[in-house]
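Presented below, as structure tokens, is a lone chain in the form predicted alone.
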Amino acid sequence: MSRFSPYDNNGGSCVAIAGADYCVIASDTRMSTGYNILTRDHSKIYKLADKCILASSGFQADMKALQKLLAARHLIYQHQHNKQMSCPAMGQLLSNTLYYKRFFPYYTFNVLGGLDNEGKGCVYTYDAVGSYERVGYSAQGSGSVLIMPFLDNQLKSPSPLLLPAQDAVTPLSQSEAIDLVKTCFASATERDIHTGDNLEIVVLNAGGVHREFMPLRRD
């Protein structure tokens, strides 16, 4: 007999790289429930404003929930303070999001890549319930066991209790990041079932938004 839950996992992948002057972040596009394929063409990527891209995986109806929350917060701050959130002020606006909802929380996994005031790649990584972190790269989702490993041996990110503090950044040229996130995603849709069928890869610098697909096992 099987009980009632408010929560389904959906699986999925998402990896977020930050370099000197960009951001990668990248998804892959299946949506599944247990051993069931719901869509293969199901975007994980949102764009919250020019310089700030959340990517989530987790339950599809929460991400949805928490895309439109972030969306109508980050609207009364554009007409209170006539610009756009910068990606560290949406980085602390997501970790309270989360935070407030920690008693029946958003069943999602969230990494949100952009830009600093600087101009510099910043990724911040979290759990479900808003505590976060400012790295230089991160993965979220079903797929995360087997990227992070991988991601930890190529680019070995400083220790955060290191004095004085190490730039989170990574040293990869952006060339090499996208070819490295497209390695990872190849090797994790070999083990995981719910990763699978297209990789998409959104790059943000500053000649704005740059994004492509890559076709993942479909089986």
Given for the second form:
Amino acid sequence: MSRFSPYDNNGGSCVAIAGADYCVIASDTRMSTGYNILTRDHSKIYKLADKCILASSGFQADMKALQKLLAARHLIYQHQHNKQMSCPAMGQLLSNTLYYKRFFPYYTFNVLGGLDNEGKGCVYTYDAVGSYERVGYSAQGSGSVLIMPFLDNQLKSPSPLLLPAQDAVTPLSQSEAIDLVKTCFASATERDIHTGDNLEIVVLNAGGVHREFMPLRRD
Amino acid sequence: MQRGRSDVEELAEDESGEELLLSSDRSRQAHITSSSSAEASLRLAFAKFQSTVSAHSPMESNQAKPSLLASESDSQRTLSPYVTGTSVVALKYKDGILMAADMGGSYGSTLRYKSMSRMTPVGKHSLLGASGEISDFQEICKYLDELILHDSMWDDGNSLGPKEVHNYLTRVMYNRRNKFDPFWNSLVLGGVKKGEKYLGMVSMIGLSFVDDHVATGFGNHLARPILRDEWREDLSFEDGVKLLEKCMRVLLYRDRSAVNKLQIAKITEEGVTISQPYSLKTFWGFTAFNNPTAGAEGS
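Having seen the form predicted alone, could you now give me the structure of the form predicted in complex with the partner chain?
Below: every chain and molecule of the assembly, starting with the one above.
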């Protein structure tokens, strides 16, 4: 007999890379359940503030609830402070929001990309219950196990154990970072059945937000 | 309490002292070893009496607290569906949305109801189709009637479109899954408003999306591959119906809970039309259908 389960994993991968003056956030547009593809064109990227973009994978209904909640909290913030929330502030808010539901978690795996108060690229990476870390680049979701080691190999970030703390941003130029993201997804799509169809790339820099798409394997 | 008393009576008669495990509390009795001495059997009987009393007292006092671990027998939640409808298939076509669903209502594997209409108009611009628990669908229809009524009472010339109704349904379904009390349905919502076609789906855990064609349940396995091959943006009404019938025929052949009595609903800018029930022409002479158990063990 079928028992009720409140969770599902709808797959998908998310990547974010921070540079000196830009941030690249990308994710595929496939939504699947088990071996089924539900739709090939579902965005997992959500713009929370002018300089703050969230990419999440996991359970789509929880993703949607989380996005709605953060958007509502951000609206209140704007009314109170008459400004957009900064990316580090949104990073902390997301962590708190996830931990608030520690014992009935949002089954979502998030990366938050944006520009910090100095205009430098920043990436925050999370687990489902809110522990988070500022990093130079990160991957989350079903293809993260394939993408993350590749990024480690290509980007060689300074050890977080070094003192004084080294800057985590990657040395790549913006176009190099976009190419790297495309390569990551092209590779992950080969081996991860939950990643594919289309790649949505959002680039954030001083000039604003720019979006582009790249087709991926559809099988 | 009836069962509790009979257990005790049974124990009183049980003089042998042989260990007799009650399903109500095995762990409590695990440490009591069987013995033929009168004292031991008395102790055993007492332990069993205690366990029966503790197992039944919450029922007796009628104050079972609703917790996530509440026993399934006294639950007020849908733990599994009872009367269910099978797949709904829908697609966008040139002028709007076409949707198809058969009229079977299954009670497990029994075909209990044969004239279940599983598609209904919602407001002026939307059409809802449902698979899964029929009673939950009918409850959802009551919610929607109220929603549409309260919206129309504004009398501001504004009315809820398919996008709004889909969003409402998504929130209702997600809210109920958060209470661990789900509506056991997959819902398909189609509509047209201001020239814009809309087709979306919601599952019982609040999962939702839009697409050019959707199908629930078995339809996801059997109908969507056909739709992906043959669906086009500018499908005419006739071709759309033909495509839906092709999907429904495949489902009829391979989904055991599908029945050969279906309705096709259409929604355009002009409104909703739901067809009279009709059946599809079938051909059961395919070689794959002849002696289907040939080669199977025991045939």
